[in-house]
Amino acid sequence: MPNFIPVEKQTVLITGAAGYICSWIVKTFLDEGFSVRATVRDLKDFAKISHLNELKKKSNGHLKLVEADLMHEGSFDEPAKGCEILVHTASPFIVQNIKDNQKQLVIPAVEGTKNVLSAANKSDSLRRVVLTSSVAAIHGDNCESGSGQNGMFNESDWNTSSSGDYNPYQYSKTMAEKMAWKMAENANWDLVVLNPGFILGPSLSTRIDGASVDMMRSLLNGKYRLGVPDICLAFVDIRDVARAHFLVAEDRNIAGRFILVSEVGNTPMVAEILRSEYGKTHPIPKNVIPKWLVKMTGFIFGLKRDYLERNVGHSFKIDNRKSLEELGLTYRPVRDTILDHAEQLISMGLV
C-alpha cells in the first residue's frame, strides 16, 4: 500500500507560485484540498498575482500568499514552518539573448535551490521535497544520444555538454539538480526530482514573458511567418506536469527521477498542427528554414552558431516509462496540448 499521509493534514509550500507552471501546480494541489502556502517575490504585484487571488476564490482547499526571493539567504525560513511537503519550482528560464549567465541564470538557479532547501532542513515538520528540474538536466544538445537502448535518454543520463558559457540555461538546470541531491543525503526528508521536457498548454494568467507562450504567440502572430527551423523538443502538457507534482508529493513511496515527456516532436510539426486550425485566419509558417540560413541569422536571436550546428535537424530518443508505470501518468496527445494552448491565447486577445 502506498504510504500517503492524510490531505486534511497536509501544507504544502510551493515556490514561484506566479510562474507559468507553478499556477497549475497551484491549482492542482487546491483542488486536491491541500492547504497552499504559495510564495511570490513581491505581493504588491497585482498584476502578477491576481490569477492566484482568483484559484483562491474557487478551489476546495486553503490557499496564502507569501513574499520570499530566492536570492535572499533565510526568506525561505519561515513559510517553510509547519510544512509537510515543499515544491521548488521557482527558477529563470531564459534561452535567448542572456547579457550575463551567472547573474541571470546559475547563480539564481543554484544559490535559490541552496536556499530553499536550507530552509528545508530547518524545518521540522517538512519530509518531502519536489523538484522541478528539466530535461535540459538529463541532455545538453540534441545531436546527443542517450545511454539506454537504442540512444535514449534515461533518468540515469546527466547533461554533461552544458557550461557557464554553452547552453547555460541547461547548465544551470543542471547544477541546480545536483545541488539539490547533495543537500538530500543527509537530510530529514527525501527528495523526488521531476524532469518534464518543453511544457505548453493553457496558462492560468495573461502573462506572456514565458518561453513557452512566447513560442506560441510568434507561431500565431506572424512572427515566424516566413518559415520556422526544425528543432526538435520533447513536449509535454502543462497540466500534466502539475498532476505528476502531485502524484509524487503524496505517496513516500516514490523515490527518484521521473522524465515528463509525452512525445518528440519538432517546430514545423507544432506550425502544422496549428495550421490545420488557424490557418484561415493567422499567418502561421508553412515554410522550414534551411539549416544554413538558420546559422547564418541565429545570433539575432543571441543563438550560437555552435549551438545550431548540434541541434538544428537533430532528433533525439528519451524514455518516458518510468513515469508511466510508476506514476501512472497518462498523456496528454500533443495535438490537444497545442490546440489547447492555442485557443486560450486568441481567445484571450494575446495573439
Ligand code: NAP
The other form holds:
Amino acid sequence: MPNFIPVEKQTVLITGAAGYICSWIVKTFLDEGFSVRATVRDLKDFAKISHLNELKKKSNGHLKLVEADLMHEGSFDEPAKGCEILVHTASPFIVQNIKDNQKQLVIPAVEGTKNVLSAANKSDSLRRVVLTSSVAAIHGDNCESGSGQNGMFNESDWNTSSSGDYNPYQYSKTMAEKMAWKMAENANWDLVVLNPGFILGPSLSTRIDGASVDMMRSLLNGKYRLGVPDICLAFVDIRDVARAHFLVAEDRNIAGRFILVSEVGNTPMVAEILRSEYGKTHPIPKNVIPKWLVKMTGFIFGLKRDYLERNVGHSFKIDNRKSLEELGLTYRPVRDTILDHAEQLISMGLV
Ligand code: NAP
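Give me the form predicted together with this ligand now, not the form predicted on its own.
To see the whole picture, the full complex is given below, headed by that same chain.
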C-alpha cells in the first residue's frame, strides 16, 4: 500500500486543442496528470488530430476529445459539465489576405468567447477560466507607446487603435478579451487572462496553416530570399506559454492579466539567428528591405500601406515583470526558441 494519499487531479476543458499553441497546452496538463477534455472542430479530421491521439497514448493524464464549434451556440455546454477549470484558446489567428474581417475574425472570436463562457456559467463545477488573449489586446501598432516608464506597455494598457477595418485580428482579440472580463463580473468562476507575444517554438503536429509556423517556414524556404521588412515583435516560446496556462489554472490567489514575453526583437534578428545555423543549407534572407519598398510591395501579402507605415521600422517596449514575479515563470532565450522551431520543421520535412 502506498503511504500517501493520491491527489485527485481536476478536470480541465481546453478549447481549440488541434491548434499550434493549444496542442502544447493539452500536453502540459496531461503531463501534470490532469484529466483533460479537449475540443476540436471535427473528430473525423484525422490529419488535424492524430498528434493528439499520440499524446494520449504517452501521457500520465487522461484525454478525451470532444467536438465543439465557436459558431454553434450551446456547443460547449455539455463539454463544460463537471469541469473545474476551463482554458479557452480557440480563436482564428489570421493576419494576411483576409477577405471578410467580421466573418473570419471578429465574430468567431467575440461570439465564440460568449458561447464558451455561457457554457462556463451553466456548469456548476467551474471555478477558474483561463483565457488565451494576446499582446494584440494590449497595443495595436508598433509606433505606439505604453503607459509605463519610458513608454513601456504593461497589463494596464489596452489596444485602442484597432478596429473592424484596421488590424482586425488585433481588434478581434481586444473585443474577445473585453467580452470575457464583462462576463466574469457576475460569474461563479474567476478569470485569469494571458497575453502572449508572438509565439515561436517547435510544433507538436505537422500542420503548417498557423501564422507562427508560416513565418518560420517562410524564412527558411526562400519566400523572403530577397530580404525581410524590419518588423518589431515581442517573442515568447510556445513551451513557456503552455507552462503559464498550467501555472495560473489552480491558484486562486493569481488574478488579472499577464503579459508573456521573453524578448523584444525584429524579423531581421530572427533571420540572423537562423543564418548562423542554417545559412549554408537554406535560402535565409540576408537583407532588410527598405521601408519605401515594403510599402510599395506590401499589397502582395495583403498588407495595407497605413499598417506598414505605422509598424515597419518602429520598435516598442513591453513589461514582462508581472509574469516573472507573480507566476515565477522563467523564459527560454529567444535563440533557443527559434533554433528548436527550425529544427522541428526541417527534421519533419516541412520546409
Ligand atoms: P492556430 O494553430 O491557427 O489555432 C487556432 C485554433 O482556433 C485552432 O485550433 C482552430 O481550430 C480554432 N478555431 C478557429 N475557429 C474556430 C471555430 N469556429 N470553432 C472552433 N475552433 C476554432 O493558431 P495559434 O497560433 O495556435 O493560436 C491559438 C490562440 O492563441 C488564438 O487565440 C490566438 O489568438 C492566440 N495567440 C497566438 C499567438 C501566436 O503567436 N501564435 C500569440 C498570442 C496569442 P482547428 O484546429 O479546427 O483549425
